[in-house]
Every structure is written in C-alpha cells, then in structure tokens.
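In the block that follows, a single chain appears as structure tokens, in the form predicted alone.
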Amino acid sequence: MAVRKTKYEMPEQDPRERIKNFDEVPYGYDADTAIKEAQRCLQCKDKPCVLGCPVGIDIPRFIAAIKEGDFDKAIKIIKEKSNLPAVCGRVCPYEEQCEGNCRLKKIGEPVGIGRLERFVADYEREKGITIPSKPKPIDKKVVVIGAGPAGLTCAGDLVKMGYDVTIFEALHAPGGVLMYGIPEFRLPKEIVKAEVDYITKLGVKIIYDVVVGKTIPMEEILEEYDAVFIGTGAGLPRFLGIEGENLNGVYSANEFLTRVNLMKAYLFTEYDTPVKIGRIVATFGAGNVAMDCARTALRLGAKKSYIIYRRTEKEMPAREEEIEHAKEEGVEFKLLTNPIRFIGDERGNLKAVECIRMKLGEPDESGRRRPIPIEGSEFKIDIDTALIAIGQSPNPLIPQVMKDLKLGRKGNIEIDEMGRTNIPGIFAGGDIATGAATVILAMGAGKKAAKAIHEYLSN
C-alpha cells in the first residue's frame, strides 16, 4: 500500500476567532486521526529520527505502539526517556530535529511525530497519570536550583534512581520559561501543572521564592546538599541599544509575556486586563518570542501588530507554525526593516520608531546574509508600545555568588559534554550555560547531567 505523503491535518480555532481569547490554538488528533498518522511511518531499522531527538525517545517503538492502539505502552516508551511528554508535543521544533531526520521528507511531509508526542500524553493526563514505583533510596541528597525544563528534567531522572531531591524555585510558580515565557494559547497552564505534578509525586519536592544566593546563602547549600544542577536559565533581557529606549511603553519581551503569565493577564480579555498595551504596537525580532509577543499583543487588545525585522521572512528563526499562524491573525511583517530610534512626546511616552531600510549582504557568522543598512532610506513608523525580542542573555544571579565558577565571555557557566563544571559535584545545563535556547535542548541538557550527578556520587 502506498504511503500518504502529507501529514493528516491537526484541527485548530478559526483565526478571526481566536485572536479574541487565549484558548489553546491547535485542537490535538483523535484516536483514530492518531492511529491513520501513525501507519505513515516507516519503522526504519536505523531510526533516523531518534538521532535529531535530544532526549534519545525510541520513537518508532512509540508510534508503533500507537498504531496498535496500545496508547498505554506509547506514552510508557517516550516516558521511559522524557519527563515533559505534554509539553514537549506542543513546543518543540520537532521539524528541525526528530522529523527533521525523517526519510519520508524525500517524498512529502514527515510522520507528525509531535503531534503523535502530544496525542499520547493528552490520553494519558485525560486517562490520569501511572506514578511509577519508587526505586530504592540513595543515601545522597542532590539540589536543583531552578524549576524549568532543564531543573525539572534533571529532578525527574535523579529522583527516579533513588536520590533525595530538592528544587529551589526564586518565583510562586513552577515551570520557569514554560509558565511564564510561553502564552497560554501555545502552552495551558494546566499542561504544565499537570507535568511538575507528576514530578512531584516521583517525589521531588519543590520550595517556592527562594533566591538562591539571596534568600538562602550558597555555602548554606553546599554543605547540606551532595551535589548541585544549576538550571536557572536566560532571564537577562538584551536591548537594541538605540536613542529612547527608556521611553515609557518599551518593554523587554522577557517582561511582557512574564506579566501576561504571572499576572493571568489571559483571563481578562473580556474586561479590564492588568497589562497595559497600546493601539499600535511593534515587536523587533523574529524567533518564536517575537511571534508570541506580536500574537499576544492583538489578544489583548492591540489594533494593529507588526514584526519588524531586519532580515527576509527566509532568515526567521521561529518555527513556520508560528509565523503562519501570526499571518493568519493579522499580524504584519515588516521585513528588511531596522530601528535607528525610538521617538517620544513630551511627557515621555512612546509615539514612534525611526527605521532605515536593509539589504542583504554576505553571510555571517551565524549562516544568514548580514543585513546592511541603504543609505537615505530612514523612515518613521507610528507606534506607542514596543516589544524588544532579540534574545535573552544567562540569568546572571548564581555567577555573581559563585566567584570561583568559570564563565564564558557571554556570561554563561562553561560546562562539559555532560554538564560538568570546573568545580567538582556543581553541575549546570539549559540556558544558563547555552544562552537562550529551545525547551527541549534544556531537558537534553538536565537529562546529561542528570547521569554525570549519578556517575559522580557513585563514586
């Protein structure tokens, strides 16, 4: 029998509709649009796709599973390697990495094995969740300092060899960029509680607003603890560094998403919301925080959002999903455009941006053609909100209490291959050590660790 080349299509709101609330976008496959998904895959002896998954799922094994309809033995086999099945189904970019290795990318579209991630563990939290049963205890006491993705992942697998497992969390709740970097229509906040819950009752306990090196002093925690994961990540936003950019309705991105999270901000979009937005707003960027501010943006309100970016749409690097679906909410790309100033009134409030028309040039370092500015092309754009989303730089909080940690110069903590820092039983991953990167390689990043903690304390 032939092999259908196209995915099967994943239903999701109307546009026109879902700008108006924050539901989720994407309704999730059926059991039996899952099974029909699942039968494209090729069962490769190789498996490809396992090789472009950071966390190693043997991912045939669980698609075979679901092609059965044993969905109880798919979501065991992708647990089996990650903690975050929910999450990782809704954000990770599964087109460059397991589907991106695909053989049926030769003919058509890959196996929608993200889609299949998030079908099984939305069975199984739907279903109510199997806790596994607790190994026997190790007499060694390991702390994880910050509760996202990589914190999370390194807990989980440490708990689940035996070991006494505690979370130090600086805000009121769990999740880190996943509860407050990520808007409720790309990630519910139910899907994340549902997660940590889970982790919690593997038996990693988790104490809230506690700021390691402030709340409780670090040499307080190296003498209780055996070893210790920094997993703080990138909370340090980076600005363009123009004129203006103290003028009031310039926020960072880190800011606004935090407040539109931590402040539910997605539960008043029928009344007043505690989030301020303007008529005309800009986000500058274009990775997947820049479209989550501009979708954001025309959710609360905003009547008109712009992109605005200094490359061609070729060179984004948010995933198409997003892009497209920022498109069909009516956000507008202004491409090959960069700002020079911001420009305010006289009570210092935002009413414009001054911008000069790019080109594209030879690549640079990072592999896309260098934009370069056309001389006498500035123009001037009205806005009165903006939202900087050029990337985040390591939470600086932890290096400053640790003077004898090695940095690099971008101020991340120098790790090894498996997350090892120059100072012995202190380990690190994720975004702390990589700079703002994607949730998955911090779960790849914590799940390392996780197994150099336990080589370690071994012996």
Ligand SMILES: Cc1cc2nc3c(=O)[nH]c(=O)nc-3n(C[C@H](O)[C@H](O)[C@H](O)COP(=O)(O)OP(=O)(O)OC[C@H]3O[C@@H](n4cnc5c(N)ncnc54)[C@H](O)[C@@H]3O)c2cc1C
Given for the second form:
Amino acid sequence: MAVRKTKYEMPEQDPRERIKNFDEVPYGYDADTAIKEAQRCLQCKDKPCVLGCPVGIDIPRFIAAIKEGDFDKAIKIIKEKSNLPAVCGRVCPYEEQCEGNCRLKKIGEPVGIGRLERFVADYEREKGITIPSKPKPIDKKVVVIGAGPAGLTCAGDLVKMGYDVTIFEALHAPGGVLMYGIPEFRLPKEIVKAEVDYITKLGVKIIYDVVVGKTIPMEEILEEYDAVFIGTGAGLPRFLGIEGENLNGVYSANEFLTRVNLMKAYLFTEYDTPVKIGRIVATFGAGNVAMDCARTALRLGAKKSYIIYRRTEKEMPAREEEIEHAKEEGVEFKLLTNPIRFIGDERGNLKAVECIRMKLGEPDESGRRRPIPIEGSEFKIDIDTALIAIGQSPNPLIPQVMKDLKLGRKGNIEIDEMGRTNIPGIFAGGDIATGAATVILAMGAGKKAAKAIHEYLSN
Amino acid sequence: MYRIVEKKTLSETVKLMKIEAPYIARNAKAGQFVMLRIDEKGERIPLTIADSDRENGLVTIIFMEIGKTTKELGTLKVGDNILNFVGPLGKPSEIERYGRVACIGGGVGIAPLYPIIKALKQVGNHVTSILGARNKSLLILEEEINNWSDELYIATDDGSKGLKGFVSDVLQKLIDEGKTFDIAWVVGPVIMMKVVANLTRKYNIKTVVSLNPIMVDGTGMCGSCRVSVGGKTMFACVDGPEFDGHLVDYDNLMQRNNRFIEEERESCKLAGVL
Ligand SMILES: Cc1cc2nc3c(=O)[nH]c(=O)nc-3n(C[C@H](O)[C@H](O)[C@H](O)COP(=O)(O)OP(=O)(O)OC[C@H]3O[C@@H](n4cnc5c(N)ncnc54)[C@H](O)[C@@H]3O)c2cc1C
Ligand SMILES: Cc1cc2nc3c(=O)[nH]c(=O)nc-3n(C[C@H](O)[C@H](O)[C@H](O)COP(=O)(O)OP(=O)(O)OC[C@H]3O[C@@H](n4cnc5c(N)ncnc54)[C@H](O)[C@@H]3O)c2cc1C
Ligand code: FES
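Can you now output the form predicted together with the ligand? The one shown was the form predicted alone.
Below is the whole assembly, all chains and molecules, this chain first.
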C-alpha cells in the first residue's frame, strides 16, 4: 500500500467562530485518526527525526506504539525524555525540528509527529496521569530559580534521580511564558497546570511569590543549597524607542499578554484586571509573540488587527502555522512598513501611528535582507492600541545580584554545552542563556543542566 | 497564603494591616514595596512597606480605600488570608547622612514616607517633616512621624489643622524664613510632587520623589509602570520607585494613571463598593 502523502487533518474551530472565544483552535486527533497517522511512519532505522528533537525523544518507537494502539506505552516512551508533552505537542516548531527531518517530506508532508505527541499526552491526561515510583532519595538539595519550561524540566529530572528540589518562582503561577505569554487559545492553561501538577507529584516543591535576589538574598540561597539552576527567562520587554511610546494605548506585548493570560483580563469584570483594546489595533513585529498579540486583539473585540512589519513575509520569524491562523482569522499584514512615531490626543490617548515604507537592501548579519526606509513615503494609520512585540531581553534580576556571573553581549548568562556557568555549582539554561528562543530548547537546556548537576554533586 | 494579624483604622479611608510574611520582613528596606493579590480573581496591586518587624516576621501596609481592590482589602479581618504577597520590590531609598532633610508627604503618601523618615533620622539627619491632608480627620501617622522628626509641620486644605493650604506653601514659608535643606523627599499625589519639585528646583534643593504608576508584575517584566525621567523611559518597579524629582515627566504619569479609569469605575460599581 502506498503511503498517504499528506497528514491526516486535525479538525479546528471555524475562524469566524473562534475569533469570538478563547477556546483552543485545533481539537486534536481521535484515536482512529492517530493510529492512521502513525501508520504513515516509515520507521527509519537511523531515526533522522530524533536528531531534530532537542530532547531526543525516541519518536519512531512512540509512533510504533500508537500504531499498535498501545497509547500507554507511547506516552511512557515520550516521558522518558520530556516532562511536558502536552505543551510541546502544541507549541513546538516541529516543522523545523523532528518533522523537518522526516523522510516522507520527499514525497509530501512529514508524519504529524507534533499531533501524535499531543494526542497521547491528552489521552493520558484525560485518563489520569500515573506517577512513577519514587527513587531512592539522595541527600543533596538543589534550588531552581524560575518555574518556566527550563526550570520545570531541570527540577523534574533531578527529582526523578532522587534529589531534594525546590523551585522559587517570582509570580503567583508556574509555567513562565507558558502561563503569562502564550494565549489560552493556543495553549490552554489547564494543560499547563496539569503538566506542572505532574512535576510536583514527582516531588518537586514550588514556592511562589519569591523573587530570588529580593525576597531571599542570593547569599542565603548559595549557603542553603548544594547546587543552583537559573532559569529566569527573557522577560525584559523591548520598546521601539520612538516618540509617543508612553501614550495611553501603547503596551508591550508582555504587558498586554500578561494582563490577558495570567490575570485573565478577557474575563474582566469577573476577574479584576482590566485591559483596553479599542477598535483598531496594530501589532509591531512578526514573531510568534506578535501573532499571539494580533489574534488576542481580535478575540477581545477589535474590529481591525494589523501586523506592521518592516520586512516581507519571507523574513517573518513566526511559525508558518501561526501566520496561517492569523490570516484565516482576518489579521491584516502591513509589510515593509516601519513606525516612526505615535500620535496622541490632548488627553494622552493614542490616536495614530506615523509609518514609513521600506524596501529591502543587502543581507545583514542575520542573513536577512536589510530593510531601508524610502524617503518621503511617510503616512499615517489611525489606531487605538499599539502592541510592541519586537522581542524580549534576558531578565537582568539575577545578574544584578550576582556580579561575578559571566554574561554575554546581550546580558545573557554564559554557559558551556552542559549548562555550567563560570561559577562552580551554578548552572543556567533556557531563555536567560540563549535570549528569547523556544520551549523545547529551554527544556533541552534544563535536561542537560540536570545531568551536569548530577555529575557535579556525585563528585 | 499570608495571614492578617493586626488591623487598624487610621482615618475614614485609610487602614493599616500587619501581614505575616517573614522573608519580606527580614529583607525589607525603606522605600520598597510589595505586590499583593487578595484572591484568585484579584488584581495585583503595589503597596509600600510602611514598616517591618523582623523578629515577628510582620510587614505593615497602610492603604487608602479608593477602588475595588483596596476597598475589598479593607473588608478583610484579622485572621483572614491574602493569597499573594511578594516583595520587597524596587530599589531601597538611598539613606545617607545628608544634613538637613525635608520630608514632605501628602494624603496616603505619608505612609510610604514614614519608614524613610525613620531611616533618615536613624543615621543622624536633621529631619523636617511636612504633612498635608484634605482635612484633620484624614491626617495619618502624625504621632509616629513626630517621634522621628526634629520639626513637624502640618497643612490642611480646609485649615482644620496646622496651616490652611498645601505642603508646598509650608515649604515656601520655611525657605522664606531662612531655613535651608540639603535634600527633600516628596511622596504623595502626583500633582503635589510636581508642585513641590517645581519649588525645590527654584532653590536648587535635590529632590527625591516616589512614583506610583500602574503596575502588573512589579518585577520588570511588562513595562506597565514605565515613566519618563529626564527623557528616558524607566520601569518604576525595578529602576525606582524613587527618582530625581526634577527630571520626572509628571503630566505623562498623570495621564498614564488614568489609563483604566472607566474600567475601574465599572469594577467598583459591579462590586457595589462605590
Ligand atoms: C507570547 C509568546 C509566544 C511564544 N510562542 C512560542 C511557541 O509557539 N513555541 C515555542 O517553542 N516557544 C514560544 N515562545 C518562547 C518560549 O515560551 C520561551 O522560549 C520559553 O518559555 C523559555 O523558557 P524559560 O524556562 O527559559 O523561561 P520563561 O518561560 O521565561 O520562565 C522564566 C520564569 O522565571 C521566573 N523568574 C524570573 N526571575 C526570577 C527570580 N529572580 N526569582 C524567581 N523567579 C524568577 C519568571 O517569573 C518566569 O516564570 C513564545 C514566547 C512568548 C512570549
Ligand atoms: C510603588 C507604589 C507604592 C504604592 N504604595 C501605596 C501605599 O502605601 N498606600 C496606598 O494606599 N497606595 C499605594 N500605592 C497606590 C496603590 O497601588 C493604588 O491605590 C491601588 O492599586 C488602587 O487599586 P484599587 O483597585 O483599589 O483602585 P482602582 O479603582 O483600580 O484604581 C484607582 C487608582 O489607583 C491606581 N491603580 C489602579 N490599579 C493599579 C495598579 N495595579 N498598580 C498601581 N496603581 C494602580 C490608578 O491610578 C487608579 O486610577 C502605591 C503605588 C505604587 C506604584
Ligand atoms: S510593573 Fe511590570 S515592569 Fe514594572
């Protein structure tokens, strides 16, 4: 039988309906479809897909288990390597990673590895997650700073080895960006909670409302624990640095998304935190964060939602799937356009943005063609709200209180390939080390550091 | 969960609470604040640490009931819990021996000023405190502040106590009488800080103000609290909340503090607290 060339469809909410709610967009496979999709896998002996996975999940083996209808076995195989499969099955850039290496791409679409991962993770969650038996305790204490994917993964792996692990988290909820950044319709918060629940059931203690370096001084931490993992992420929002950026109606992507996701402003007045959206919203930037902003704006009732980006569609850093979803929902793309100033009314409320048209010149250091302003092409767009989604920098809090920590050019903590910083016993990983990257890379970094910490504490 | 162990009414609209939060009590310094969230559906709001008791692990907050969250907070009783309470946030005040210091507080701004006055006095400054309120019954912490001040002056809008007028009038009067100040601390409504800063600028008195923009996380992650200082954008929760009073763009701060005024009203109306 010839292999089917395309992935089995994953049903989705109709775009016209879904822009009125915050429910998840795709529904996920049912068991039959999952088995059929699993049958597409060629079970390559050299496993190119695994090479593309930053945490090295044994992909062909878990797919084989699905094919046999043994979903419990499939999830067990995934969990050998990943503590957060339901999250990864939703937000990983599989097209560049595992699926990017799939041999089926020669004849059509790769195996829907992400969809299959999501299916078995959801299957397990609905059934009730089984907690592996506790290992023999090791009498050493490890502290993890930050409950984002890097910290959660590192903590989960260490506790599975038998260490006594405590996570300190600055916010009132776990997950880092998974909770405050990525919207409900892409990653339901119940799922994040369930995955975190699994990690706490493994034995990890999470203590909220602790800003390490403020609530507890770093010296005390160093005294009390045998090893430290820093996973504090890239939470520092960047602004455009143009006139009028402090007008009412201009938000950083982080402020906007935190209000909506973490504080649930989309349920204002049931929840107390407000957000104002207005009729016309412009999001600046074209990464995943920007797509999330533009799509969230529509769901909050914006009549128009623009993405304003200075290069062309080809250079947009967002995942293809996100761009597609945004287009389907009616987000309008104003490309080769760069903002030069925000214009407000007499009460300081945003009214318009002045932009300039751009053209592409020679490639810059990122390899993408450099956008150049076209003189005299300035024009205005009326807007009520501006969302600045042009990137985040590494969180400066820990470097500020640990002056001897070696930093990179962008304020990121420098680590070696095993997650070791320049200070013995102190490890780091995730966005704090790489700058804003991906969930799976943060998890991969957490895993490596867990190994390195184990090695360090075993000597 | 953070337990309320003591509650006092300081004036019609101002309440004091002591909260069990040992880590914060141990590390808090004058000028710092906490973010709190009463319950699962609540907003995160900043309140200054008005005092801290290391031995008993207690943090004092003093707040004016002006909106949904602060009014709800005011209804909580001793023994009740606050869901989230995180701090100490922000940079501490730069407490040094400056010489002669004017400490000027208005309304509920007197609460955050109190630990600063205490700290300034403890390192040997000559402290002149000027407190302002709309009327006598709204004046808070007079006695506590008197204990740590070399001189204390009061101004009320209606003249029911002290001088009839504003704190800036008192300061002007003292300057006219020949008093000199090496530095001034000003905490209160934005308009008051603006007026006082304009006055001290004329006399070249270095002035520190404590700003109160709208915050969300309080840890430097969102930029909701951004203020313009000397033409540069700063995050009040991590770069402040204290800034050089002569460089702050007060008009922008006032505008930004009105960002959600309609929503705040609606929130109160629905909760039946207004
Ligand atoms: C809107 C948005 C959409 C995204 N979409 C995708 C996507 O589709 N796919 C994808 O793979 N990636 C996506 N990313 C990127 C991804 O979320 C991040 O790369 C990943 O979360 C980084 O994980 P981390 O653990 O390093 O840090 P974070 O997730 O940032 O977590 C850091 C945690 O540390 C805490 N913290 C910081 N300082 C302290 C301190 N001093 N004490 C205690 N706690 C502290 C923070 O509160 C936070 O909870 C997106 C990012 C955003 C913002
Ligand atoms: C660093 C700092 C220290 C502060 N210290 C004190 C203090 O010691 N005592 C005190 O009474 N008040 C203090 N405030 C002000 C206090 O945070 C606000 O009064 C409170 O948030 C109002 O919330 P609400 O829901 O009751 O009122 P709302 O009706 O929501 O708002 C009333 C006004 O309060 C301001 N406000 C609303 N939400 C926030 C928010 N999330 N963050 C900041 N301001 C907001 C706005 O200007 C608004 O117009 C401080 C503010 C800051 C930034
Ligand atoms: S309150 Fe979010 S950055 Fe200051």
